[in-house]
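Single chain ahead, by itself, as structure tokens, in the form predicted alone.
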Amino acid sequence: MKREFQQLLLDKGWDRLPRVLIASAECAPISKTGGLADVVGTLPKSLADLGIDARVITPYHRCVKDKYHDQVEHMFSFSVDQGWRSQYVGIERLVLDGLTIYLVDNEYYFGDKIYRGGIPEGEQYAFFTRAVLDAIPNLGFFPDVLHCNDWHTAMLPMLLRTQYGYFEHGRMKTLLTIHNIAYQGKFGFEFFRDLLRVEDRYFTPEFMEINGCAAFLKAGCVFADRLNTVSPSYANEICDPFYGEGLEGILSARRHQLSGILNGIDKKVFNPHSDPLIPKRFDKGHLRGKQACKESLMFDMGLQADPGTPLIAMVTRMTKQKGFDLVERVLDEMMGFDICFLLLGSGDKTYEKFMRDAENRHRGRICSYIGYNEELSHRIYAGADMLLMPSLFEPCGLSQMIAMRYGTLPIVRETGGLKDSVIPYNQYTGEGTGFSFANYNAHEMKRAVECAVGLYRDYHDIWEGLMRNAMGMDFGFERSAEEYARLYIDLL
């Protein structure tokens, strides 16, 4: 144990490490759709590393039933009540490289979408919640903290603690991590009375009124024993109304027991000299296999362009927080920068009509992959120049720490966990790891554009210089994990 730790614990008076449940509907590699999966994937082996005993539980999902279901050993079952029906409970657990996960059964639930939309999500997530609660007693694992994570597992600090408070594990601190504030699970209080029977005396705005609904994460957020967010940043941006998509209040409120922790990447998944997805492996000090993956990216994709053409890429979904209508704004006057464009997602529609016409007017120059591609993401990441990424806002960003790690330079606006991640190139001292722009303005896009371009077009030295930069940055999940063991500590 970490001298530090020790302390912290003798000031708390403990003589253990505290022992961690983290709840979430999603969880790297058996079940993902975005960065939240990475994060309670990684965060627990991380943690291990430290001494702490980190365990996850989450949703028995059909995608992990599919791949994994010879490797699950069935614990115990139980019935939940869920509105008028009785719902069967299935504990089931996943040892998986090391990491102990409990997997919530129901097929009602879980065996089709990991998100269903709607109010089918909103009871999904219902029924993980209660499912979560009463199966804790049973583990044959007794968690100080339970680690809640968006607004799909925020109902449970507050049911610990006004429906669970006489158990022996309504005394569990929790700890609530926003990962995204704009996804809120909003429903009317009557969804709440019904499937969780949360009393009506908590339909207020004290509690878990917003703008006439009632919010899971609104719930989280006053009833959790501390908060954070993926960057120190965001976790400021959120207390601002621009930001705080009218939780600004709360936050502002809790804001000496809200915290930002910048979110990490798996060094060995996300590393050039040993990924086997890439066609020619490189590190900072052998770059040479970087142009190789850039021509056979090229030639794989339809860019018939001159090797030496700056390539820049999008790994993205195709929305406005993702500022896309940025890029739909100037697309066209960049690419008379005589660029290359590659483009790896899916989103709204007319986003995706929009690129699928961006290629048609600039054949060879622009491609668009409308969908998602794990060894093609890794091939972009390893192949493209420039990483570019306008958001509204960004919570944390993992894909700008990955095409660094890559050598791939980000170009992004100074928002959240992108602000804090990214050090924008100093050209009087040669410092930086890649470009940015304040204002979300798109014709202030096209200039971190046009500026990134020129370098890398006239200032060969300067460029590998930033490439080295970046690829030296440590974005490991270990940096995240002791920040994270200091905050279980402290709530202990």
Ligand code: ADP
The other form holds:
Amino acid sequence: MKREFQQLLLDKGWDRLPRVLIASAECAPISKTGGLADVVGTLPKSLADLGIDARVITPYHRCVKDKYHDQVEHMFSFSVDQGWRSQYVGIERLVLDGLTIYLVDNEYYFGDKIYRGGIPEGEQYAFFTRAVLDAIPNLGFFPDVLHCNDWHTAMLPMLLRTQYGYFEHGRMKTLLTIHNIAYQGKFGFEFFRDLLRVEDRYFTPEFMEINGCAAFLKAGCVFADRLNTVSPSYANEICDPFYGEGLEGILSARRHQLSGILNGIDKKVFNPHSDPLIPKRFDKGHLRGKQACKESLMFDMGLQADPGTPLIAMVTRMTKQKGFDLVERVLDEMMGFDICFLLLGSGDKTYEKFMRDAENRHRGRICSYIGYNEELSHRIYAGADMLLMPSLFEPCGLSQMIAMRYGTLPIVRETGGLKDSVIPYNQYTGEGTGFSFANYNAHEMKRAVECAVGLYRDYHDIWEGLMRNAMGMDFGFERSAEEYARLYIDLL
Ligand code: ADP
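Having seen the form predicted alone, can you show the form predicted in complex with the named molecule?
Everything in the complex follows now, all chains and molecules, and the chain you saw is the first one.
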């Protein structure tokens, strides 16, 4: 055990590291729709290296059943009340790569999509909440800390305190991690009354009420013992009405119990030195391979320009959050800098149409690949010169970290995790790992792009220095895991 943890435990009067159960709607690699799954899949493995026994509890989704059913072991079953229905709960165990994952089985709720949307999704996760709490005493693993993630598991702390406090559950401490505050799980009071037996006295602004509804996430913000989010800057931002989505009041009141821990990336998966998905490998000391990656990418994507032309890329969900309004506003003007622009993403139909039209207007200079493509994303991180990420808000962001690892310099807006992970170029000291702009303004973004393009063209040595700085940054998950470990111990 690390000396530092020994001391922290001693201060708490504990003689062992905490046991942690991580509750989440998704967990990579078995079920994944976004970054949450990566965190939940990676964190317990890094915690294990620190000596912490952390396990995951997650729904037994159809996609998991299809792929892993022959590796899953049935543990026990029982039933829970969901409104007027009595529902079956099966608890299965899957051990993958040393990580124990408890799977909550129920075909009615988890027989198809991970997220059904609307009220059906609320029902899925109200059921999951109840199933987790009733299953815990029989898992043979009683956690000291229950680590909840996003709104889908944010009712756990409230039910624990208001309905399970007299049982041994009362010993558990809870941590709620907010990965994205924009999604809160808002439903009418009757939903919570019927499905989770929440008493009427909790439907007030001090507890669950928000704009005439009640929200899973608000309950978590009120009742969890500690709160954290996925970057220090985002932790500050969500205490402000611009970013707080109505939860800024409770979060400001609990600011001293709210921290920010930057996520990390899997350094083995994203490694230009060994990545099997890219045409030529490279590293900090041997950058030639990157040029070969760029040329092959440009050729395959139909970009017809001199290989020295700056190639700016985006790999992203196409939503307002990701700053597409700014791109729409000035993309044509930016093309005047004699660049190539490559987009991989999908999302809002209006943005998708905008990109297709832009591609037609700038044939051979803009390419948009609408869809999800893991292999292409690696080739883009390896082959592009710059990655544009002008987000309106960004809790953490992984794309900019991946880009830096491949020597692709990010151009970001200074918000959330982008602000915490990208060091802007300083023309006086030569320091930096990318470029940034402060305000959500299209012409500020354009100026940042112009500055980056100018440097790329005219100051090759400085550019290579920045690439090396970026590739030398350590965004591995080990650092995040240590911070989570400190937080768990602090909770005891
Ligand atoms: P968010 O989780 O908000 O979508 P992040 O930057 O945290 O944004 O993580 C996005 C992850 O998904 C990155 O690993 C990125 O490479 C990947 N990604 C996003 N869109 C696509 C796509 N269309 N094809 C392949 N990978 C994608």
